[in-house]
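This document starts with one chain, in the form predicted alone, laid out as structure tokens.
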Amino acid sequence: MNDSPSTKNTYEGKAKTVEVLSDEKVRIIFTDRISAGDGAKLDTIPGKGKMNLTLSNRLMEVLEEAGIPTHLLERESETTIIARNLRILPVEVVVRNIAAGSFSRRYGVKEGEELAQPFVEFFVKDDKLHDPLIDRDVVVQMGLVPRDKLELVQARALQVNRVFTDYFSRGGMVLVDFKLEFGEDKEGHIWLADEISADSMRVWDAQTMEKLDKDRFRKDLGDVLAGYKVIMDRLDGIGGYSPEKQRMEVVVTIEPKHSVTNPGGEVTKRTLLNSGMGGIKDVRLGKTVNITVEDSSDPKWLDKLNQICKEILTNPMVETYTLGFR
């Protein structure tokens, strides 16, 4: 992957084509192509591109209203949008609510079993490797995504899930799982990118558990576009939907630098040793600051937060800090 947004003129994907218009903008063309099994199964479904664009735009607009920044700038035609030119992060993000697909196969969990809580998985974006599952620590160790941005992406994905599970449930649907992609601009700010459509999520009817998504194509379950249309019609039937603004919970962990004497840690160490607990080499005391951000829709908010950490919350001469998100 490049260290900056795409500069080549055209990128041909499995279901979309991306044309680079400038350093700031791209045109994304939603095609009627559909594939499964890493391209082993291919077809063309007339009208799919228009349907996916319409659904994706609708969902991105809902997310923007909820305070989650997306790459969408404008709809250009029935099958094209203009979006921000971003460097797409080389990991796909999957949020799961119910066991299905590769998760069920991987762990032997019965499809349809509700998970104890929603969670996020990461997969390497590499068709040659078949997009393998990857551990968060490995993502960081391989230099694919820095830890702070990876945690931010995970928190964003769970925000998306909270909005969508509410939205789809109002239409009598269950959101089983979905895939997201994120990208960063030249300043390193993170945006939700790509598409969010029936191609990239599993949606079931809440009563019958009928599959309304791309599994209809994967498993030959019937008219694919008909299922996609049910999703659109159900969301249309909800009427005006105003999602709850998504807060961002930030945990700032502040620690003394190892080169600096930590008197509080020394006192605590002596207390522990005197209590009979042996084998303690070092104790260092820090602190945490929990911050609730009501509106993180401006991607630059993280720059401001880092500035606050450096100038107000810490003394950079003797302390370091890390950020966590939830």
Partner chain sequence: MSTIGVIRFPGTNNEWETVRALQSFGVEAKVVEHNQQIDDLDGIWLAGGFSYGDVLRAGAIAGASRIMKDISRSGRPVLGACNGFQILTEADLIEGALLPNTTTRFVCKWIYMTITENDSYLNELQGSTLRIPIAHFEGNFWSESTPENIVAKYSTRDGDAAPRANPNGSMDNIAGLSSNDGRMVGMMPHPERSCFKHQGSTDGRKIIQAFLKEVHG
Contents of the next structure:
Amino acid sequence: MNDSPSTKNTYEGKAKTVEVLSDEKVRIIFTDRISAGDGAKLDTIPGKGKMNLTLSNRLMEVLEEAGIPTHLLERESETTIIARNLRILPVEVVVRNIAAGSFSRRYGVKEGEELAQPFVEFFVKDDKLHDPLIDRDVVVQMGLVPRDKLELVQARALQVNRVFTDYFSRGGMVLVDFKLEFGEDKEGHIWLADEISADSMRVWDAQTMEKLDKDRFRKDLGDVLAGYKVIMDRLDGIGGYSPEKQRMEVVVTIEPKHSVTNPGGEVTKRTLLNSGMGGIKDVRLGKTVNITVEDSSDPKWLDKLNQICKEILTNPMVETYTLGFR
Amino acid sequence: MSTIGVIRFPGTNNEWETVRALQSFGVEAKVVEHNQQIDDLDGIWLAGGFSYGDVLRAGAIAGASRIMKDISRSGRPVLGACNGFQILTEADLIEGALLPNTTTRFVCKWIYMTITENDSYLNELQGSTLRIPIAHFEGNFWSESTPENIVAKYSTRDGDAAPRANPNGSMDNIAGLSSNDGRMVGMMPHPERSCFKHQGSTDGRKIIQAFLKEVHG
Amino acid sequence: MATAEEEQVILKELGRKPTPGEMAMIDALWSEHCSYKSSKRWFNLFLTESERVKLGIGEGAGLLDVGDGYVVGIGLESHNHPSAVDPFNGAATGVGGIIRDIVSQGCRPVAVLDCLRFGFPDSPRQKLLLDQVVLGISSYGNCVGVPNLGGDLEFAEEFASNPLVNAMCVGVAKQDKIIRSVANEPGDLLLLFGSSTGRDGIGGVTFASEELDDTQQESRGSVQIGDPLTEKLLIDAVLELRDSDLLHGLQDLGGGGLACAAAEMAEKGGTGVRLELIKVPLREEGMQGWEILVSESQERMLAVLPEDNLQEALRIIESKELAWAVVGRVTEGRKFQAEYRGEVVADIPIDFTINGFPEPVREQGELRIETDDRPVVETDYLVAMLSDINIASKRPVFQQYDQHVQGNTVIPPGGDAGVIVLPNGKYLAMAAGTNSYLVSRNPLLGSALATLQIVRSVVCRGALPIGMVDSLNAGNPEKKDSYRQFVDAIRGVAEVSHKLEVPVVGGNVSLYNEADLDGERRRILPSPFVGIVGVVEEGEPIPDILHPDESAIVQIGVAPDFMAGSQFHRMFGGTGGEMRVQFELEQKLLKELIGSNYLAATDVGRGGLVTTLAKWAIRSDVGLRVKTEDTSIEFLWGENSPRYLIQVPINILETTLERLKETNIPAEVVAEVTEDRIFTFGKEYLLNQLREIWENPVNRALEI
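Got the form predicted alone; any chance of the form predicted in complex with the partner chain too?
First the chain shown before, then all remaining chains and molecules of the complex.
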């Protein structure tokens, strides 16, 4: 949480309070506070904390079932949960299916226009700068998140989107966009963190396109809680929901080290030159391995993958590798 | 009588010719599957072929197998020919790596190799020039620095390790190497294919003889 | 695709419209590739029987007795169309297919040979074809662990749009362990094992029996992808199943897939089959029943076995980590029945699917044999010959094949015939090829002469030819002249089989190797490939390289009295004359060489006497001085006559010549071995220089 700490072991956020219980665990208290526009607008809505927790827990459980690891450990009370103690990554991840909000304003796209494919944006968490949009390269360059982790986070966000889009559509709702936060534990494993609730997503009625989320509050559209309750009721109405296990595709790109001769590259280079393509200095042949991971629910699978890359997929003496996720 | 195990991974294809070659020395030789135990073996031969189809890199998957850890721990003499050599380097039991030939084509031909001074059981053949066939796609030895445990170099008929005698681009004409303790030897040429008169050379017998001497202790 | 006439026959037989499964099956089984509907009627021209023939034409391999309870299995197949579309995979799966044919008879594959034809390698496209086909053969054969023992390679413009890739495999088995491709006993299980089944090669055989057109690049869906690792494991599994006597029948899944294998085995056994396609292990989702039935996914076998043997068979198959499924049973009643997800995919009389096709009417046209007489060009013939791509050394190609794996190789490819040692200690010589240019000049006599050339290759190893397989590659049989070329080529091969008593034990036909491309009709040169094996019963094979000791090269036999179809005539012109076959002298020379112990021997091949001597000197790295009394073009450069070259030590030269004279064999000294590495013919050529000239063309062809 980027939010300011109030005591040594307690952090007051805009809508939540976090108490550190141990190296492994924290308690998260869902308050009734509500804010928008970087806290420019603040209020309290009785019962909102409880409602948010219920919705967030419900969604996290669905994600866990779909094989997406989350910070949730147990529900402690109506307004508190016990979660993993994570270092929250300093970028927020926004997934968009339909143009709305800052996306519409920024690019002049009409609200409600469907995007060709789901789109992921990153926002750096910095209240003073009002959480600005940040380019992926800048995230990496500034050392906020390394490239492979950023890619993993993006792939995870798209997994979440696939699950939610399906889940919400069954309740007659359209998922317009939503925000996620991720954290990493001491071993560097990535978990979905924070809360996922009506506070952090835009949801419209599939028929009427009526807004059912926090936008009601942003634009003073009637009873905020009522909207939240509609989302909850509609999800309840689906009854038991069993999401599809989300696959992850990993691309291992293996490159020959520059200090090692690369006969395949040499021959290819000659071929290119003989074919009349000039201006070539060097050609090197490597390979890619595409791995479809059926179950990536335990973040430790990544450690295993790295180990296999070093021990089998590559010969570290003559090759290097990078991981990509999609 | 000593028992030599010829290890078979899926895709190994020199196992039976190797068994026949070893048996001609009067020792017991048998094919041992990669998922079997090696406790009863006195010597181990890693035969040629295409273990696991040589996907990824030649010998890579076999090199990471359990039996290679058992072999490493066993303390038994080991000879790896062709794919066996590739497996030994992939298992980090012998240094370096075997890259594709500089021609990027498979090469099958008769070569001469000369045994260099070394700390392995092949040292008794030091200075001998042997005529033995090769057949491989990845025999181009490479290491960051010239290795210390060279046992054989490609050479001319007269024992000159000249560049023109190099069939695959191998660093310093290296044809074979040993492990640091000299117990394991890997080489690209196929001694088991130059053991009988009909094969056109019996020079490979000298290599096998030296290996068996080490096995007998 | 079925013709209109065939569709009528089907409607009449079934009394209803065929299901998509039945139609796909008939399409495959009635294709030329499976049914030989244009060619079967000619197979009775061949000599097909001998004391050694244990299994003739009709299954995966012909089986020949080589004594001591052993048989040798041979097969030869074309894979031309797939190789044209995807040269790497097409060639690789061609090798894989013929190896499985041999294995399915219970033989351990011990050698492969391949016959290749391309356009001249002076364009990137032809170079790439050559490179990729060789790479495909090499990567597959080497990985499976079967040595390459020979074959041939020829270039001609006519192959530019229809390259030929034919592969031969030789196997060995104990006679009491051979397996037949037959389903005799109702109640037996049908066990499919090997790879899983996907959509690859759907419609492959119909594709192989049609002309390729400009859209060939898009036909990739019909090409199969090979997996040599699975093939190796499959071979290991079959050989273990064989040794445990668990199978009643076995057939490779090739053209027409499961449908073809099951129907052919049942037809031979007079039984029927019932298949449950839901059991077939699939690698793709959403496959239709008919697709499963005719999929040509590689590395699969269908076994027939009694239920009692199943557990033991599965133990072996699972130890190789192969996919398997009991997909059905052998039934009484001669029907082919297949069901998928409660739906009838096929329910059709077996005999009808195999033999029910209406025999197509094919007409033979007249062929004009052209003499093509031109004035002779004067040049340094030897250098010009050696640097011609069709004479040049094929070592750069052979070197990419593992020639020694299995440890039995005695004489590697590159000379006349390859030789391996058999488990009974005897030697087996083998050669495969033809001379497409020669055949094209006169399909009848040319194919006889080209076949004799392969016979001689085996004979000069001192081996008695005991059997052959053929693979007849020609143009569209619906065209009269094309059909005549094809039939004449068969006649030529058949004549040799009778006259030299070499039975034909297996065959393959590849027609429709012609196409209209860019408005131009392109037809291949007719190429009746033959693969011949011979046995050295006693003693050692005659070496194929010269001994450096003082000795003479003696020609036995005669020079030709014609130049038609020769390399010399093709390159430098002159008078062609009429081709002639001399069976009596061929037979006499054959008897002389078999079991003999000359220092070395070869036959006078393409390019004639001088070219053969020069190649021999280069390969042996031994100097030769050519000295002949007769200096006519026919004597020096003529080919396709019965004549061999033998190396005789000086000290027994006189007695040898006398002995040959007594047996009425024409013999004369044509060269002597010298101590320096020089080839002397009029002037002196350094062997190293000639070697470079000889090896350069194919090396350059492989440089992309």
